[in-house]
Each structure stands twice: as structure tokens, then as C-alpha cells.
Amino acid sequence: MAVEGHRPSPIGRGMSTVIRTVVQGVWLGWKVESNWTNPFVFLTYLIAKPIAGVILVGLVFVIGSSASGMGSREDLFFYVFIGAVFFIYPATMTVSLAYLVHEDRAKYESLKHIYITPASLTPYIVGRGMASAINASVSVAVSLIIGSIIFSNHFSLPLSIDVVRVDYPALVASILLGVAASILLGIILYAINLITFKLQYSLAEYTTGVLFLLSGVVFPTSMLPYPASLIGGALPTTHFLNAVREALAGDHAYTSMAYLLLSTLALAVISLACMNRVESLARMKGTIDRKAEY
């Protein structure tokens, strides 16, 4: 009597499909973003812009503190510098995912093929977001090292990070939650661009600009007028940057991490509901395989 082999449950097959889609999205994202030139040119491109942005923010701090006559306070420099460095994560990932619709639909004309695969678009977007997070991690690490060397040696502004006091578990957990929140925000931008045209550039730039202003990158959100301060206090990017600063300083970061977790969960509900609704609209309007002519 033959014994029938074990068959995976529908839930198991579904999870396997989702995982494969995420992995393939990571692999494809890495290939698309890195395979257009040789590794040296790609690495230069990967780190040049973020380093320039971080150094620019640092120089603005030096010039502003000198002009105000308050001197170069190391605690304020730490706040500004760490905020500018780790803001690379949401800035890089939101721009990448906002542009993804145009890339797949108009440039490579592959969105219609991706859409009819067994897995939905969401795991694919998550995979592409994770590939962007890997690139952002390289930019963050290099910017942190080079920026610290430049400002400590030439402007007498050492970055006060005691490697012994750093709360490494809180730092890693905060970065992972920050990456998740950035991917969820990218899903919302992807959904908007799925039913619109010619917004991928402006929408991404407007979003990163608003996040830079409201997320406490260079000054606390409490300095913003109401209701901007209320909006900034609800953003996961605000709590992400606060948690990273506190973890690097060796302070108690778990309150900020709790707020980061709650705001990320709320963003997950909003982004997934938005994506499901937009997919239905995109099918009815025929925007999934429509090619925009410029």
C-alpha cells in the first residue's frame, strides 16, 4: 500500500511564495541598482551624494553656531549629525520605491508580468525596499566614519560616541524598525504612483523634504508650530532618529522604540489598506500596463 507523501498546507505554500518573492525582489533590486556600471563607479555613486549631504548639514551647523555666538556645542552637533546620517535610510528608500512604478511600468515594461505572478505586488515591493536598505546601510556607515573624521579633525567637533556605552541591541532593533517603516511609507508612495503618472519624481522629493522638516533631523519637533509639531511627533521617522541617538549615546532608548513600534504598526495598517484599495482601482482603470509617453 503506497503511502502518500507529505503535502504542504495552503498556508505553508503561500508563505513559501511570499518569501521567494521577497528574496527575488532583493536580488532584482540589487542587480538593477548596481549592475549598470563597474563596482568602483557604483560604490563612488553610492557614497558620494550621502556624504556630501551630511557634510553640508554639518557645515551649516558650524556656520550657524558661529554666527549666533553660542559656540560649537558637541551635544547639539551630535543631535544634528546623527539625524542627518540616519535620515539616509528613509530618504533613500522612499525615493527608490516611489520611482519603482515608473521603472517597472514604463522603462522596462515588466509590471504587468510581475502583477500576474502568484504572489502579490506587496512582497515584491518589500524585496526591492530591502535591497535599497542594503545600499543605504553602506552610505550610512561610510558617512558616519568620514563625517566624524572631517569634523573632529578640522572643526574640533568630535562625535561623542563611547563604543562601550552604546546600546547595540536597541540600535539594531531601531534600525530594523526604521527600515520597516521606510518600506511601508514607500508602499504608500508606490500605490499613489500606480494610479497616477508623472508624479514619481516630485512626489518622492516632496515627501523626503516634508520628512526632513517634520522628523526632527536637525532640530526637535517641539520647536515646530502647532499642528506641525503634532504631526512630527506621530511620524515613525521621528521616533526612529530619536531611538538611534539614544542608543548611540547609551541612554534609555526603549521609550522611543515603543513609540516607533506603535507608529510603524499603524503605518503598516494604513499602507496595506491603501495598497489593496489602489490595486482594485488600477485594475479597473487599466493603469497597471499603461505606458506613459513623455
Partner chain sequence: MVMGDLMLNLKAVYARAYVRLKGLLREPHWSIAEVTIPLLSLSAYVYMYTMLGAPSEYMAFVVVGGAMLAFWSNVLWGMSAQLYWEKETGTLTYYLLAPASRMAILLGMAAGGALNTTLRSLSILMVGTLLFPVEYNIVEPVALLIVFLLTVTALYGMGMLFASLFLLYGREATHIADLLQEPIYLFSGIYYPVLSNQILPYAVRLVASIIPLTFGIDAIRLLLIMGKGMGDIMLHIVGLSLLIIVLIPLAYIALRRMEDTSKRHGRLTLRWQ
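What we label the rigid core is the largest C-alpha set whose atoms superpose within 1.5 Å from one form to the other. What you are looking at is a predicted structure, and each value in this text was computed from that prediction instead of being measured. Positions refer to the first chain, counted from 1. First, how it differs from the form predicted in complex with the partner chain.
- Put the two forms on the same core and the Cα of Thr255 is off by less than 2 Å between these two forms.
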Second form
Amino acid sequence: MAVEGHRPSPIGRGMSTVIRTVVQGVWLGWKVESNWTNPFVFLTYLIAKPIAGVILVGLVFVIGSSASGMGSREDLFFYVFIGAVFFIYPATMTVSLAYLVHEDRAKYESLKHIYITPASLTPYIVGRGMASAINASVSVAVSLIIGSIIFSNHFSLPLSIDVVRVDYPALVASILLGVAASILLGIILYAINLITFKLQYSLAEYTTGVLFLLSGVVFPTSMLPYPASLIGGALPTTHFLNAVREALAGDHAYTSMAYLLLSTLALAVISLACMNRVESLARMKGTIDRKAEY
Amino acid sequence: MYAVETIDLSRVFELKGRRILALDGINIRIGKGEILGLLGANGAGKTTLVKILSTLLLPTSGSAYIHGHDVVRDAKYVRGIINLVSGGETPGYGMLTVRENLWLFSQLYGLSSGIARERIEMLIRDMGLEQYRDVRMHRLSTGYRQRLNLARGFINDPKVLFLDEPTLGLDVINAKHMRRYIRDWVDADGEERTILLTTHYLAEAEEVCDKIAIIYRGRIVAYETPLALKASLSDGVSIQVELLSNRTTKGSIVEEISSRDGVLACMLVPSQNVVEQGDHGGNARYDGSIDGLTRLRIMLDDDSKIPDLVSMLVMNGYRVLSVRRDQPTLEDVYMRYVGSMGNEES
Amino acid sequence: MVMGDLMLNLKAVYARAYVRLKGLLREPHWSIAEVTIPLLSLSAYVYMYTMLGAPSEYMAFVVVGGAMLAFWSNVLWGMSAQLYWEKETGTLTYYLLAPASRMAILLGMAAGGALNTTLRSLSILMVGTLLFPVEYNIVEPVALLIVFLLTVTALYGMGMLFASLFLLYGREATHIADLLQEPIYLFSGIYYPVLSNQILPYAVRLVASIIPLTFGIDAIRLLLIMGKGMGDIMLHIVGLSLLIIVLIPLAYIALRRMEDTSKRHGRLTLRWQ
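Switching forms now, from the form predicted on its own to the form predicted in complex with the partner chain, please provide the structure.
Below is the entire complex, every chain and molecule, led by the chain shown above.
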């Protein structure tokens, strides 16, 4: 049955569909992931887990530096702590997008319904990634505040951030680029999971594990053996964390930001090509509505 | 001693402060060697009854016995002599093969290796699963999964088997295979084997069941052999009427007819012979109209009411194309007891 | 009758453990992931200790902690959340229909899981030892074996208890497992010594002792790396034994009560309630 009077004009219809899909993805992601009405879920994912991760890194720092007898090195603590806090962005977002296939395909069985709409999957994933970024921002803010209070008060390790010196435009730009890079990485993981089954539970964890090791989160990438150090240097997450550290310290962050921009653009080319190929490949392989069972 | 006996069995669920009476004083007695078909709409209480009898759920009041053993107090003994197969469920672990899944469940009943091996091979053969013996379950089609599920139900050679909509979602061949197998299984040892089968398919109930119980809002409203149930309608007349109309509200004509004096039941003839709508069935399946053509099945207490009925239809703007007298079917029985609503019960 | 019950339940234990062992062979990518992923994190912490100039035994602490982490993950996901997952797939119904004891099913899950995880844990230990300059100093291997067995028993006792409790919480089971993951790394000292270290407040160490992993890792580190003997880990042995004595009967009671409550309210066989 034709419904007249509601069809968008052909000009701009494509763009309008993309924007609507992104917004729909953000809305759905917000509803699904940030279950604000359930304080338990909110506390678990947005507060307890991220804070525990940050405090864990901080305690390793305290115990390791105390065992080495090097005393409290505030500059190193700043490096490690800020690395751990802002690593929440790529960790949360890649996990969220990698699991999205399993969630939509097997748990809610909604992937097939999304796939058969005229919209491409990519704007939907971008929308979901943005919802995840909003959640991650809450976790980052809470971890930064609570973590710095704990380490400053209980372990005499104040976080050397001078609010006057912080380069706010660079900080905001770095975070936006970091979020974009995390969404693009998430799209690649989504694409892999869309055509495979074996990695749907582990791919996210492999990725966060590799990023944690190679992105200079808690130690500089220069300590890694070759070629791991080279890979670390090419990852946008490495430059994202460096740019954030520099912006917060009020240092010149633009070199790191330039690297971040370049690596994000490269990632964009790879991830969009991946998704483009995979959307039709999944249809050919019949993996859009198939469930893995163990 | 009956294979299954319930005495004033009731079950109340409390959902968000609401009390729902799922079973309301159920009294049934199933003799050994019988297959009892339990018919009822979604939410009528069929599955609740099966769950209580299979020790998965406690009754709120009343009692139930399997071969004389209380399902609450002697649950462990009862579990050894019963089994349950539900339609549309996953029968085990996807990464295990058909044979391994059956072996796993055989061990939960403590079968010795020799007996387990023998029975598994027999069931694989009986269920036509030979070529899938060493295939992992997640690779099986729905039909073969359900065959495996049925094989699992027979693994302990139960005295009482509960089949909860076992042919749900199965194609005609698989469903037929399953019906034939359960009938043969009971007939092979009528002294010891009993089945309680819940189903939405009246033809299925008529084909395999010795007795039929109709459950409506937690109560058994009819309990007899299929023949006796149909005979119970001998005081009435069953007719099928074909109408042409431009009216779109089919429900109103059903209500109008149902409310007339002498009408026992009235329903739209569905496109398939099912008692109720599936979850996704929508109204389309129940609307027997094609381009204004409406087919109704009406039960009257007396054939003298037919001319009055036809007059009423004509006066209401319908063109009566045909009036045909039918033999009562199980569907008429169901409609007579459950009424013409045919909808899910809340 | 008693013999018959025992045989029935032993068969059930074996059959349920068999599913676990088959999983190890049938889905090798699970094991690869469970060995590789902890190695990635533990490598990062080894580099961090190196950056801080910590003594070499700290690297060994991390490798041993990372190896023991496999058990905690298995207890959380392979035990605690597993039963809930089996409810979702409908398999739990089949277990509940059978006359075998529910405890036998849980024991089977635990036995299979413990055996699988021991292999994975040893793999992590071996690869970690090959990758980093880690040195061990074992004086009393028997004590090491005893502590290891006590730790695994207590951990799986906790897993059995959680499995029952998770059924109560229905849909939130995975959230609870998730909540218990990272914070436990923090308190149990996966990457640093907790009990023999004064850095964490006393109250935190006391609470951490409820988790068998805390005592277990600490004792294993003392015996495997620090060259200590039985005399040095008596507190750990007492602690672990007490946990076993408390956790396993609690698991049994919780399972009974859970089944009873669920049967009363119709929860066990309802999905996504």
C-alpha cells in the first residue's frame, strides 16, 4: 500500500537517511547501553569497572616505584594515570562495537531488520559508537576525578595538571579525533564479526589487549621491541593518548595531533573499504541472521 | 493406579502485584497406555500443567501423582520415570554431536554404558538420524533438531512422556514422522507407556490421542475421547455459510450471530486448521475473507433456526452464496467449549 | 539405593565434565583466546614494572598472577554465568528433569572447568616465562601442589555458589560477572602482592581474603618465586581450608534454596523474565 505525501525529495534523501540512521543509532545505543534507570548497570559499567582499571594501574605504579626505591615520580605518574584514564575511550568503544554484531544478530535478532532497511549499516554503527563515546566520557570524567583524589590523598601522588595551562581547544580536538579513530576501529571489528563467528566474544578483548600493550598506555612505545614499537607508532590510539597528555600539560600538542589526524584518516580508508566489502560478503555468506551455537 | 492423576491442582502466579490463576482445580486421570491430548489457547494453562507434572514447578494447592508418586514429595523418583520434550527448544549443546548429546543425557539417568549405547543407536535409527550421528547439533536443521529432542525424551525409556507442542514449527513430513512414532511407541507397550500431549493442532490431537482434554482459563472444560466429544454435539447442527459483503468489520458479524438465540458458536473459518493464532499470526489467518468473501462456521441448537439466520444475514446487507450442513468436527467441539473468541487468553 | 545414587551422580559429574573437555578440543580458538588475551595485559604490566625499575621478581609476580587470572575468568564465566546461560538456552530444564543431583551437575562443570583451566593457566605461565626474564625458586614442590589444589577447590566452590546465586538475579547475571572481573584483579593482587604488602589498607586486605584467589596467588608466589616453604604459608592454608569448608556447603544450600524458590515462582524454566 502506497503512503503518499511522506516521501522525502530525491535530492538530499541519501544524506537525510544517513543522518537519521546515525541519530537512530545514537538513540538506540543510549537506550541499550546506558541503562540509567538501572543503577546497578550504570554503576557497573560506567563507574566501577573503569575506576577499578584506573586504580589498578595506579597501584601497580605505587607498588612498582616503591619496590624500585625510585620514590614518587610525579611526571611518570601523570604519564601512566592519564594514559589509563583516557584509554577508557578506545577500550569502551571498540568493545561496544565488536559486541554489537552478537548483540543485534543473536541476542535481540534485530540485525536482519536493520540490514534490510535502505540505510547502510555504517551510519548505524557510527551512531552506536557515538552513544558509546558519551558513556565513555562519563567514565573518563569520573575516573579522572576519583582516581586523582585517591592517589593525591592516600599515596601523595598529586596529578600535576594546572587548569590554567591546559590547552583546551587541543584537548577537545584530540578527544574528538580519538573518538573518531575508536569508531573507525570499531567498524573494522564489526565487519570481521559480521562475516565470522569464532571471534565474536574474543575479538574485542584481543583488540583492547593489543591496544593496551602497543599504544603507550602505561609505558612508552619506545620500550617495545621492534617491530612492535613500529606498530605502536602507527596506531592512532598512541597519538591520541600523547596528544591528550600534552594538551593537559599545556605542552605543544600539535605534532601528536597531526599524527593522530593522519593515522585516523588512514584508518577511515581501511574501515570504510572493509565495511563496504563486508556488507555484500555477509549477504553472500548468509551470516546476517545466522546464529553461532555452542 | 493411574499413570497421571491430579486432584484439585491449582497454580497461582504473582506478577507485579497481579494474581494470575493459571490452573484452577484441575482433576485429570490418565490411564496407562493412553495418549491424552491437551488443547487450549496460549495462556490457557497447558504448559503450567506440564511443568508441574514434570517436577519443574510447584503447585500452589492440590496434588499430582505419576504412577502413584507425588510429584512434590517424590520428585526424584518421578524424574526417573518421566521425560519432557518441548517444541522449538535446543536439545543440548551445539558443539556436541547427535550421539554425544544423547550420551550426555543418558548419563544423567545413570544408564550403564551398554544400555546407553544400545538405546542411543536404536533412537538414532528410529528417528532417521543415522547420517547425522556424528554431526554437531548446531549443523542440524530445525526438523532434525526436533527429532534429536524427541530422541532425548525417550533416552530413559520413560513411563510417562510429556510432549509440549512437539511439532511446533515442523514441516508436514517431520510432523507426521513424529506423530507416527509416538503412537507406535505407546502401542508397543500399552501397559507401561503413557503420553500427555499439548498441541494447537486439532488434526494432530484427533490422529494420535485416545482422549482429549480442553483447557480454558485454567480449567478443564471437556475431557473425553474424540468420538465422544463429537457425539456430544449431536444435539446441535453445524453449518458452513459463505457470504459476500463490503463490510470490513468481520468481528461484528461473528458477535452478532453469536448473540442470537439458538446459536451455540460462531467463527470465521481460518485458512489453516489451527485452534489459535501463532505469536506472529496476526488477524489475517483468522479472517476467512477473500475480496469480500466471508466463510463462517456456525453451531446451532436446532436446524429450524437456519432460515431465520439466513434472513438476518440478508437484512444486514450480506449476500448469502451458500449454506452447507457439516458433520461436527473437533474444531466445533473446541469452539463450543471455548467460545468463538479464538484469541489468546490474557 | 545409596550406591545406585552415587553411581548415578558420578556418571552425571563425568558427563557434564565431558562437555567441558569436548569444548576444549572442538573449539580450540576459545583456549587460544584465553591464553593470548591475559598474556597481552600481563606483558604491559611487565613493561610497566621495567619502566619503574622494580626488582625482577615483580615480573614473575605478574606472570604468576596472569596465569591464575585464568581461573578467576573461568569461575566467573564458565561457572557462575554458565548455569544462567544454560537456562537461557533451555539446557537447564533437561538437567532439572533428570534424577541426577543438581550438585553433581555443578561438580561436573567445576571439574571439567578446573582441568581445562589448569592447562590454559600452565600455558600462560610457560609463555610468560619464555617471553620475560622470570626466575623461579621452588623449595617445597609438595606445598606448592597442596596450595594449588586448595586454591582451585575454594575457587570452584565459590563458582558453584555464584552459579546458584546468579540464577536468582536473572537477566543481570552477566552484569554481576562483569562487575566482579576488574575490581577483583584490584583486590586479589593479580599484578602485585597484596597480603604481604602494607600499601593497601588493612580493611581492604581483609575483605580481599574472602576471595580464594587472594590467598592462593599470594601463597603460590611465596612458594614458586620467593623460595618459601610450608611454614611460611600456614595462614594461607588455614584461610583456604576455611573458605572451602564454608563455600561448598553454602553452594549446596544455595542450590537447594534456589531450586525451591525458583520452582515456587516458576523462574527456572522461564527465559528473559
